[in-house]
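What follows is one chain in structure tokens, specifically the form predicted alone.
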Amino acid sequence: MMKDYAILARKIRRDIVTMLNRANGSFGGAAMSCADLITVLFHGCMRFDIENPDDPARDMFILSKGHASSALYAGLASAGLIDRGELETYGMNDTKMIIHPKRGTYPCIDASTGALGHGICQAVGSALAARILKCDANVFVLMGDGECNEGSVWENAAFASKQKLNNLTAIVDRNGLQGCGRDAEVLNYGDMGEKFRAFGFNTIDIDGHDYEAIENALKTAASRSTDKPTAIIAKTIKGRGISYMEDKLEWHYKSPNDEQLKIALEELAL
């Protein structure tokens, strides 16, 4: 039976906006757009053991769009992998909960990310290593659509396809906005799914805020029913869940002040 992802995602979004307000942090739009994807990954699809989070046989998750780390940290707390009290240290002096994830600081953070286009490199290497070691782990990597402007994304897509890494799932958070403007205005990639299909991926296009669609896509990818890697193109809205953030470029950079935090928590009331 499907979990109540909507409630779980709402709690994660409340944590995100609270963290960003406390730390005077940014990238709220990017975190909100992928919150539903992270919710379903950690609560419905990834295999891991809270009592043994470093088990090498567990599934791996790499947040390549590392600037959205507040969503990752909130997701780890939601899944019980870190103490919720840690969220209060986000972005503070001497914290482990730094703005871009650092490998090994918390359970299930398997890569240091932030330089865009690098997460898929690490994910492809991890998927190949798992095959060589005869490990059953699935590897999931979450990228931004603006990030797909990086040539390293397509170099690794070609390699993953050639190696038939069907234990690899690349998820593209297709919110249509990047740091300098709309994707179509900066470097128009058009149909992202067709791009990955051309590189030999099994490609699934979904509404990235439809929990059933997300779960079905992730489970299809994890079933390894083909010999291809999978790309999930998730159409999302930047800033999803908070009216004044939705589809607004400035929320890539702005921090919610106290009044904006109050409005957000009211809109995300449980």
Second form
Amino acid sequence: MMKDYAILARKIRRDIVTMLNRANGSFGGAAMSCADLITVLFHGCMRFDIENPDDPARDMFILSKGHASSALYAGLASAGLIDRGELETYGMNDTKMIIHPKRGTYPCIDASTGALGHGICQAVGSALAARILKCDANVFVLMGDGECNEGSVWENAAFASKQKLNNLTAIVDRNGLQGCGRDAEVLNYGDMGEKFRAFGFNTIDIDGHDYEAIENALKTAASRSTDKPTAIIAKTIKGRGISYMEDKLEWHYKSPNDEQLKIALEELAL
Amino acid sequence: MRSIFIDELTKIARDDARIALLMSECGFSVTEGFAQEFPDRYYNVGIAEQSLVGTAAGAALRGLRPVAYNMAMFLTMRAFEQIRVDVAYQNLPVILAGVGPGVGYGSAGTTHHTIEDIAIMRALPNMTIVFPAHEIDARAATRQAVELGKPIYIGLARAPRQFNVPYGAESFKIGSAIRMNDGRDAALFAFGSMLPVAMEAAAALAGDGIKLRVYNAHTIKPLDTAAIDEALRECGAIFTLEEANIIGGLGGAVAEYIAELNAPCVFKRFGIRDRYPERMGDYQWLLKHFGIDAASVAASVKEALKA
Ligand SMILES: Cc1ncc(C[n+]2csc(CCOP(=O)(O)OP(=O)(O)O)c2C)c(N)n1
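Same protein, different state: after the form predicted alone, show the form predicted in complex with its partner chain.
Let us now look at the entire complex, which starts with that chain.
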């Protein structure tokens, strides 16, 4: 039976906007864009044991678009992997809840990210190592679509498919906006799925805010029914869930003030 | 500093058709003016730093004076081999403009800090390295970078502190450190965002009767050895201060020079002591954490002079 992802995601979004307001933090658009994906990953797909999060056999997740860390931290808290009170330290002084996450600071922060285009390589390396070590773990990596501008993404995608790493799932948060404009105005990647298929991936196109579709796609990828890695192209809206943030470039940078926080929490009322 | 740089570049571009501004997803709310005025000389290559530097080098092959503009860490480190082979080795007139060097991106964290740039960029033959500390420096450095006609890396502090300098535009010359005062008890060489910190430390030390001479060492490479000679002669003790790893930085450069003089003197490097922080905080917090805020620097100078 499907969990009540909608409620869980709403709570995560409330935490995100609260964290960003407190820390005067950026990247609300990026976090809201992938909040639903992270909700389903941690509540309905990843295999881990809250009592033993360091188990090397657990599934692994790398948030390659590290700037969306507020969604990751809120997701980890929602899943019980970190104490929700810790969220108050996000982006503050003397914190380990760093805006671009540092490996080892909390359970399931498996790689230090923030420099775009690194996550998929480390995910592929981990998936390869899992196979060498005969470990059953799946490796998930979440990338931005702008991030896919980086050549390293494609260099590594070719390697992943050559190695038939079907324990690897790359999720692309396809919100169409990046740091200085729309993908269509910058490099115009067009059909992202087509590109990953050209590099030897299975691809699944979904609505990245449709919980059932997300769950089905992740489960299909994790079932390893073919010998290819999977790319899930999740069509999303940057800033999703907060009216004034939705599809607005400036919310890559801006931070919600007290008034904006109030509006957001009203819109996200439980 | 970045807005001043872009503003000056825009003025230069009005008279110099060789100027082109290339960036890789950086410059939101900073570069729009240039883009509007010169739409055919402004390009976003996407989030692709290697592509940025290689493309700039290619444009320079045909005689343009391209600027590759990006955040300092991604520019210098993601694209380092393009900088080495395409720009430095070919000795091309590409201006590498790095925004927010040091720990200017503060609480964003280590991925967004640039504490290694001085060491790696110094190691490149043909490369000039300039870090303006003041608007006067930034405007002059931008013009001179274009005239230089060779590879240059300019570090543009993200949120530079406002402070007064005792010199005018005519005093700024790439390659020549600027003496900020005439203290004679010791000399402190600092650049970029660390210059106002050095000045503040000097003011604090004055209260203790220590007259610290400060140099604006805006050009880290080529090193102004004449200024070091002067400081050795007139002050005896030399210190360096940088918002970068002390390994291979300005301090390293000065140490290399002094060591080969076989003229022992009091010498100490202040900077980040070869580590990544475990915890994070904003810019001021980080300076304190690394012991390179004005109070810590003043205390370190005192300590070193006592020894
Ligand atoms: C290597 C690198 N270059 C540039 C940046 C600066 N940067 C941070 S986020 C961002 C835009 C990312 O866009 P996208 O991948 O589409 O993610 P979104 O925020 O839209 O989810 C940029 C350019 C970076 N973090 N790393």
